[in-house]
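This document opens with one chain alone, in structure tokens, the form predicted alone.
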Amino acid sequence: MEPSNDVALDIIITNVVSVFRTRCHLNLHTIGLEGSNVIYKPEMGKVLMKLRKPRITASIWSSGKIICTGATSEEEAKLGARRLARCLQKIGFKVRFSDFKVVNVLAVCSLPFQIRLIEFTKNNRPIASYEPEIHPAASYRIKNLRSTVQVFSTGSITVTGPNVQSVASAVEQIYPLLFECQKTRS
């Protein structure tokens, strides 16, 4: 059986992590008192701020560095980051939106077949590793894309990479390897 080129896999992006700077010092106590949907964590030295649309959670540090998690696309991450900067401006800080960067993308994909993990790991030795006592998935690292693929025996895969393009490329690259190791239906 050959892997057919017309197989369409749905890659669902579940989380996009981005970071940006405000280029000004932020008083966390003021944000905690005057901001909406905030949780002030003085023991960690940060404030958590949540947005409803797009659904994003941001970790805000006094240095002006902000990490946003929870977006489902790169565009949504940028829109959410800009909305956070606007919220901080309304509180009274001289925020300038700068150095925006998507740092991590997490996606899931379901294959139409199950996988023999031991055979997959043996075929792709130094790159793939499988420790069933530690984790139920086999790990496959793609260095040139800076991506990691977690392969489960059910045919479900989780892909982590620096951007959406590298995640899609990782799925394209690993699909033929997984197709060789599919379980036969009995």
The other form holds:
Amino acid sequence: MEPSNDVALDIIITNVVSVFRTRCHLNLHTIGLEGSNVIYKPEMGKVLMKLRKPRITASIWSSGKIICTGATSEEEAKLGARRLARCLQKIGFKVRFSDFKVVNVLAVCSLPFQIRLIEFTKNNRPIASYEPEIHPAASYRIKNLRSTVQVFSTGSITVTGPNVQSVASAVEQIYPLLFECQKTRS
Amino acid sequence: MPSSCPECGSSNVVEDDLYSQRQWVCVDCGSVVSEGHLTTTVSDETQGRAVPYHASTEVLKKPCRNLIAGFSRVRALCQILGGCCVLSVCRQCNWPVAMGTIGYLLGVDNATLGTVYREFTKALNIEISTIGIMDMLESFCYDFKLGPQQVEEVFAEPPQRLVDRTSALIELAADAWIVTGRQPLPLLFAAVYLAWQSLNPTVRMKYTFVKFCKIGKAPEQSWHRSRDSVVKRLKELRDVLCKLGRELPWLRGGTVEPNTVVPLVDDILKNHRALLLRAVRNYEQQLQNESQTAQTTECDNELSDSNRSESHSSTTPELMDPDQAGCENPADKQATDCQLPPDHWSKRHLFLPPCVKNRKRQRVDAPQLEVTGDEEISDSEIESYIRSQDEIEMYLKVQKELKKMA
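What would the structure be for the form predicted in complex with its partner chain, given that what you showed me was the form predicted alone?
All chains and molecules follow, beginning with the one already shown.
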């Protein structure tokens, strides 16, 4: 995604978290026994299943709710979720793939300049907050996009939002603000 | 037949039956002296009866363990809340108090204090300005008791001189990526210690950081927990000073070691801009030479690599960044460089932050597939995630064996 001027920024999506439901009760003990690549955690009441092809880890609860993490795009998340549902179907449960939703997308971006964080926080006072003794990054919450951007002084930023579109818009929105506060070498 | 009442001592005991049970009752106090076959008195019965657990004083005096833990936790939280109030009021009045100071006064770590402080400001909707390390510097230096009346002549240092020298050191540290992302207090300790040493190196070089804190009467809880961080910052600061110190022309390229660089600090700080320019110029020269030799000796890579690294180490090894000095293969360096965008600022800088020096290798997955989400999922693929009947039987057998052994 490119911002308004002719700078090409590489936004790398590192994690997509999604949820879906199987609409049936799942016997975790059976899954733990008959599935391979599974870790049964009885103390937490869930089974962790790892898929290889879209590299995905899924937490499976007995109520039929499943959370998938580790995908690198929304489509990959859906593919992985469907593969997982198919796997559970084969084990023997009456699975119906429903209510698939991407819940969180995490992306990182490396800006080509360093940033003066204290100046950035001063210019964007209530939206940006920076407490150097708690966390090294300044955090900028964009309410209408429901996204958070964490800005580091080295120029790296991490963006989390509900979907890929909001993440891209967040980067577009914050780029000019960061450009103003860059650390130009004397 | 009883003749006197054990309760009040009167002898006025009459026989008064209750519901066809013979009872002897004292007229004066009304207590039943004896009743049918029972011959105990009230006081006998109350004292002789076993005391139930809930009525014992043991329970009242000693609260249960969870209650004690809960109370101490609430007390600690109240203390921390008080600290947060003090911190926010000081910040709002532009008095730069560090979170670490409040932390050591309460005996609490920065992380807990930080969490409570964040929730506190969110709940009360307080907007507080950020303070930088330079704001904390002056009050920090004035805290050390190094006046001429308080310590010996050789250790004494007027606070203003200490502030000036320390601020110069911290500006240098900020350029070298030592300040950002780190806790400010350990760095302040390290910088003040180096500044104090450099203001009279001949006498003060032999005093360690701990001795310096004792001389300056810094309270032990303030630096004790962060002692390791202070040592790390000292090492980083000394390395930066060495890198610049090597550029001093009157040393003529002699060795500058971290433990002997402190006497040179005065000269380094006075000319730090010029030294930085020289160092950067030399570094860029180095890069150019390397890229040229990499182009010309493409064929016999292994031999020339070892030769090159040897020749480099003989001329100017100190100018190379530590990761490059250790990395023999230029192809390796190019691999790490590729992960950054081509015009990234770190390609041109001499001092780099640790996150850029130790770049994490990115997950090399299968190349970007065009995933629509509606592809066919083959049966064989799913089979690989399900155990076959034999595997299940074997798994159950192994589990049984393990249980037997345990």
